[in-house]
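The data below hold one chain only, encoded as structure tokens and taken in the form predicted alone.
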Amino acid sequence: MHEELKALLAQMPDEQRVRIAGRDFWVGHLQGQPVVAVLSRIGKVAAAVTATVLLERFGVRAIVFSGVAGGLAPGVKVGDVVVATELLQHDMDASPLFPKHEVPLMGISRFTADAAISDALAAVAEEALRDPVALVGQGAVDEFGLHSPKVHRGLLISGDRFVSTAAESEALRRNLSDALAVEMEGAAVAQVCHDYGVPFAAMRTISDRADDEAHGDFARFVAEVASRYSLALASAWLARQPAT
């Protein structure tokens, strides 16, 4: 999201645009570390032409992508934090080809994230989310009700739609129960980087329970919390990297 970018460029000192594909890429340092950030864009396609440019054009050692979803799971709350461990697209079906949800060609519908980003992104979110109203202000906290939220791990589903009715979210829930949330763009990304064979990771933040209240302050839910999750983790995150 564009708040996203905002907060984390703001922190950037260096930063450089490159404009390829339509999209601002910016180069430069966070946290001492060389970083490029750049939206994603919104959908699977989208996504995958961005990452495949990160790739092809930056030479990025590895893609950690942020965000906001939908939970599906129960207890997955607004302000939670899902940390993807697999990712998987709700909308591939071309079956009776192949398996629902299997990508075709490929044998799999599932895709792991990396395990070392994985496990540190999930450890600096259990630090920052301690204490929520050093992370977003008390008004954040009393208006989304963030009085304790938590970081989940498990699988991240994507699809182009946005989820937002009940009778949608219970369907999903029905034939991915173990889906934690639901969003529209990391299970591509995911798929890009195993043909690449480089490290993906994803980390979501949960902006509303992909139900009939789904549009409700979204805008400012991403502003106000969203946004400064992504920038105090990805921060955190990057301040443990090695020095390169």
Ligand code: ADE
Given for the second form:
Amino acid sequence: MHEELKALLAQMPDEQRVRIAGRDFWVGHLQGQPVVAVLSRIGKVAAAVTATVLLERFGVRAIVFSGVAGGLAPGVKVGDVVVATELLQHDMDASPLFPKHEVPLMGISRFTADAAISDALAAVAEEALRDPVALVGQGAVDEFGLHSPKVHRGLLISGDRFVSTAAESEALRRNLSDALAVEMEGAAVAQVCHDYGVPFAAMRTISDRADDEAHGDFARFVAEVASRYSLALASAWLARQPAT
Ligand code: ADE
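The structure above corresponds to the form predicted alone; please give the structure of the form predicted together with the ligand next.
All chains and molecules follow, beginning with the one already shown.
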């Protein structure tokens, strides 16, 4: 989201804008590491194009996705973080030609996130969430009820729908009982990275429960909570990387 990117750019001392395919790619450094920061845009196709440009034009060595998601599993609450171990497109269904959820001609329904990057993201998230007041301030903790936010690891599902009814999130839970959260891009970017053999990881701040209240205060949550989480996690993770 825009607010998340804004928070990252504020900490990049030297970013230069490169415009490709209607997107602004920001090339520079964060925590002394060379990075390209960009809005994925929304939805699987838009995010796949953004990922392809990162790989083809910038030759990035890994893609780390941060953003927000709707919680599906019972304990996944607003203000928690999900670090994906696997990603699946919940709206992919070429049955009966191919099994439901399988990407045709790939034989894959679940794309695996890079273990080393995901472990490191989960570790920095655990650390950051220990003190939510330091992370987002007392006001946001009270407003969004972030009293003991948790880190979850597991299946993240993606599709071209903002899930905003209890009936739809219930159907997703029924079909994909181990799904932790739902969003609109991750599995598409994971598929592109798989094709290129480049490591991929995703972390998502839970902004809603993918139910009838899912649209409420979304913008405020992104500005006050998710953007701070994204910056804290990206910075802490990059700070741990060896100097290049
Ligand atoms: N991103 C954040 N919340 C979401 C939801 N409920 N459905 C899809 N994508 C989301």
